[in-house]
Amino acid sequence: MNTQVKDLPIMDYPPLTEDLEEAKEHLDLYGMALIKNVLSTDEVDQMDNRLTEQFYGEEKFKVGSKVRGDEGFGVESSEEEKVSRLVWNLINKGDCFLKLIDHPKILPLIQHIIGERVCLCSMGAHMNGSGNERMALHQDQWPLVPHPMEFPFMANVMYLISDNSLENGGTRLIPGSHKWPLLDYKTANSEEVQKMAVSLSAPKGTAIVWEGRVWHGNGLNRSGSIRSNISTAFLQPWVKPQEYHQYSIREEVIERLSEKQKHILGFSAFGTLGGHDGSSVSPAEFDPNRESIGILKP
């Protein structure tokens, strides 16, 4: 076994919990927590139906992202092999998803990991088709910011819209890997490390919360059905998010957002960052053509 790998600690998945304080303990110890019954049966059904409609709508109009799964290894695949779809920017794709911006059972856990001030990095669905291939194990925090840091500035939530199991390629994480020394991606995707990442089994409605240094990836879906999960990623507000929300969110959706949600989406400044004309205030309805100071003469 690779000497860099043999001494890495291995942990089992933490147990499901509904207790917030226990979940925080799991986050500290495992780098992840499994929160059961975060979404009700009705909420799961509503999101599942909306995702299915969106899946076939994007198929029909040939838009969005289709993948096989192993693109991270530099593998090229045919359109027929791309059985999975990534449905991006769910904020625009159904009011049922807006509650995930600041879910009351989850936001306190995100804040426990990265602090009280957070911004949403992105929200999208991973609809993994049967016959997919396994993606590369990765950390979301690095190389997102190309300087490995020894503290978490990113946290993830995966809402299970399908039951996750070994058969349908449930999300694979390596509990405790947030405390590992930095590994290069070749080592992290060696067979020795891949064996440590086992597909998680948990019922739909569960949320997986983990910090950005945990190694993870999808699993092999051989169930004959699509497995859908919704991923929401959060950052400390000094990091540029994956989705430029001020640009990408449709106007009619902005009107339905609460002030708290706008804040999490980055529509307000963070200290001296993200304002305008030196101001620390940059409201969601700010119009640079009207309010940004241009050339003036006496």
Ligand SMILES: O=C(O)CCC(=O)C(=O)O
Second form
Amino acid sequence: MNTQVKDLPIMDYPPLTEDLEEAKEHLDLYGMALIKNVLSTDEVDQMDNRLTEQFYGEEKFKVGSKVRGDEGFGVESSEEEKVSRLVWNLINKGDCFLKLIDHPKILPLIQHIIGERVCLCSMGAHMNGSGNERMALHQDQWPLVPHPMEFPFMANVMYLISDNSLENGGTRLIPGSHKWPLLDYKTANSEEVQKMAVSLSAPKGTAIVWEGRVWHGNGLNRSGSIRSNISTAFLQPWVKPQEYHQYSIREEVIERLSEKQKHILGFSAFGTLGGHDGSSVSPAEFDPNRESIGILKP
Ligand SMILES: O=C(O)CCC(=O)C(=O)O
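Would you generate the structure of this protein in the form predicted in complex with this ligand, following the form predicted alone above?
What follows is the whole complex; the chain from before opens it.
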């Protein structure tokens, strides 16, 4: 085994908890926490039904993203092999998902990792079909920005809409890997490191929270059914989000968002960032043709 890999410390998964203070301790120690019963059975059922409908709706209209899973390794897959769907931008795809923008049990944990001011990076479902392949192990926050940074500026939450297990390809994370020295992708995807990332088993309704430096990926689903998890990723507000919300959210959805949710989606300025003409006026209701100051003469 390569010496660099041999020396990397590994840990078991933290135990499930419902105590937010304990979850914060887990985040510091393991880089991740497993919070039980974040979503009720009714909420899970409602989201599950909406996702299943959306999966087949996007299939019917031939839109959205279909994958086998291992495309990140540069391999090609046929249409039949693309058994999984990434259902992007759930904000537009059902009111039941809007509560995940600022879930009261989860937002304090995100703020514990990246600070008070957070902005939503993206919200999408990983609906992994049976027969999928493993995606490359990756860190969420690198290479998102051009330089690796030794502090967490991103945090992810995976809401389990299906029970996750070894058989259906539960998410695989490497607890403690947020403290590893920076690895290149080849080393991180060597067999030795892959073996350290084991599919976790946890009941639906659980939320996995992890910081942006934890190495992770999906698992192999061989269960015969789809495994659905919703990823809701957050950033410090100076980073460009994956989804440009002011542009992508449909008008009828904007009307249903609270002021707090709009702020997390970047519809208002963060300090001196994201305003216009030197002010911090919200870009949400801003019409540049009317309000942006152009060429003026005395
Ligand atoms: O589908 C999964 O279990 C993992 C997805 C993932 O790696 C991610 O959202 O970054």
